[in-house]
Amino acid sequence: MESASRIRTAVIPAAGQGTRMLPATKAVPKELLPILEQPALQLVIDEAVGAGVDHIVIVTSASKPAIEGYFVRTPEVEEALERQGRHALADRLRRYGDDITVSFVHQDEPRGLGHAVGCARSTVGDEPFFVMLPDELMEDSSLLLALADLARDGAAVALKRVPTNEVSRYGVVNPVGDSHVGAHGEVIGFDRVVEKPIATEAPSDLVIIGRYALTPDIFPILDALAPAATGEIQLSDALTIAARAKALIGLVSSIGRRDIGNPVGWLEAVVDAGLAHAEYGEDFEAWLRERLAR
């Protein structure tokens, strides 16, 4: 089993509207749609817990009182679980405010992702932090813990290769110098991102995930940064500018992930998990397998 990583603090981004999952998001913050039963926040961090992380710092606005509603103390709940038997998760309830640290600051114009990061520079500190995008679940803490041991002496961003015709969704890096094959996979050094281009000037087929091992040198470069064209400040473009010292690391990983930031990424996220769900999984396939046959 893999150990803890040296890395103690994961920002979590959650001021967006998600306006993809309108209309359910008019009334329930896209971060707390269930993956059956539980949100798809609770899961994002139980990542990061799994990863060594003990403070979580969450980016949300004022118009999402639901978010830090969520993380109130509710013996009732905690009670009922236990009565139910679900006493893992009554566990990881439990632990807000006792193991793990839940802090909360506010971004209350949508400004960008880089904005969002500069937002939690107070309340990070001096200390190396993840960044976790809530649109993406991964399979376990395994990415996390390969960005940290690989972010000694900068930023390392977790990448993945995909179609040309995908590009545009993301930020692509521009890869410098050869890749290895280390203890975590292939690595390359990169020293340019281009936020969402368009196929024919993309510079690789590499895209950055949503998850980022970072040091606190990024926060002055976010705090000078100018907006992009779209009027927000880019986590990309930071990314950049300190690449241009020394280049930045990216892992190329093959994880399992689901975007659920979109109503099809969030059912499959939802059936992957009814499948694999301990108590119901095997019923659950049974009655896809033949409704599939109809």
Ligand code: G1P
Given for the second form:
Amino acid sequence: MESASRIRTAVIPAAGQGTRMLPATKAVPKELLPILEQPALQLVIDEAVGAGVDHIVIVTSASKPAIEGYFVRTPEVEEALERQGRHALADRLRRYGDDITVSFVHQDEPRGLGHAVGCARSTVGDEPFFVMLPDELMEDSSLLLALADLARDGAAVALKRVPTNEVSRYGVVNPVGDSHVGAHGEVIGFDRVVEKPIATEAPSDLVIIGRYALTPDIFPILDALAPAATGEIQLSDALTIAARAKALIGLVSSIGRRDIGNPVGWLEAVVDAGLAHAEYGEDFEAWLRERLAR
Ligand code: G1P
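Right, the form predicted alone is done; let's see the coordinates for the form predicted together with the named molecule.
Up next: the whole complex, starting with the chain shown before.
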């Protein structure tokens, strides 16, 4: 069993319009699209709670009221789950509002990830916090726990090595100094994050994946940033400043991860969840094998 970290707050930016998943996202926020019967957002929150988080701050938009609706306590839903014998799930839903606080902050203009994180400032307060991008699902809470452990004297971001043809989808770091392999994997220093470079200009093959353990020191940095050429306040620009002040390190992670912000990644996550399902995983696998042999 994983033990809780000292970070108790997680900020989940969820104000984006989900254009890669249109037209479904005309009516359903991408964060609520189901992975089997569970909204993706629920899985991200489970990951946070598994790392000891008890305050979830969702940065959403007034145009996505369904996100707030998901957290309204509905005793009849809990009772229906109990009748179906799904006690653990009923218990999980009951926790919101009791031992887990869910706060909502609105970002009503699409001004970038840095701006979204900045919107959470007064709700987060003067505490370290995770940022969790809900387009990515992680296999468990271990990455958050590792980041919190590494961020004892500052902040830490999760990195992954990707093939060159994928770097332009991400923030890419420029490693500096020696790396070392610690208890959680390879830890590196860096002095720059280049947001979505073209492959030939990327400083490395190490990209930021959507989990960050930050300190409130990031807020004044975000406040002082000028918008990037796209007009957005980039979290990557604030991370560059923190990294140059030696207040930020990167952990190269090998955690199982899915990008569900696009149709194929979403489908892979659904198939994975189907295969792993305790009740019908075996039948689904048999069907899938038979289907592929056709
Ligand atoms: C964001 C960040 C980027 C990071 C990525 C991880 O980009 O800006 O630095 O590498 O998440 O998924 P987005 O995918 O929101 O465009």
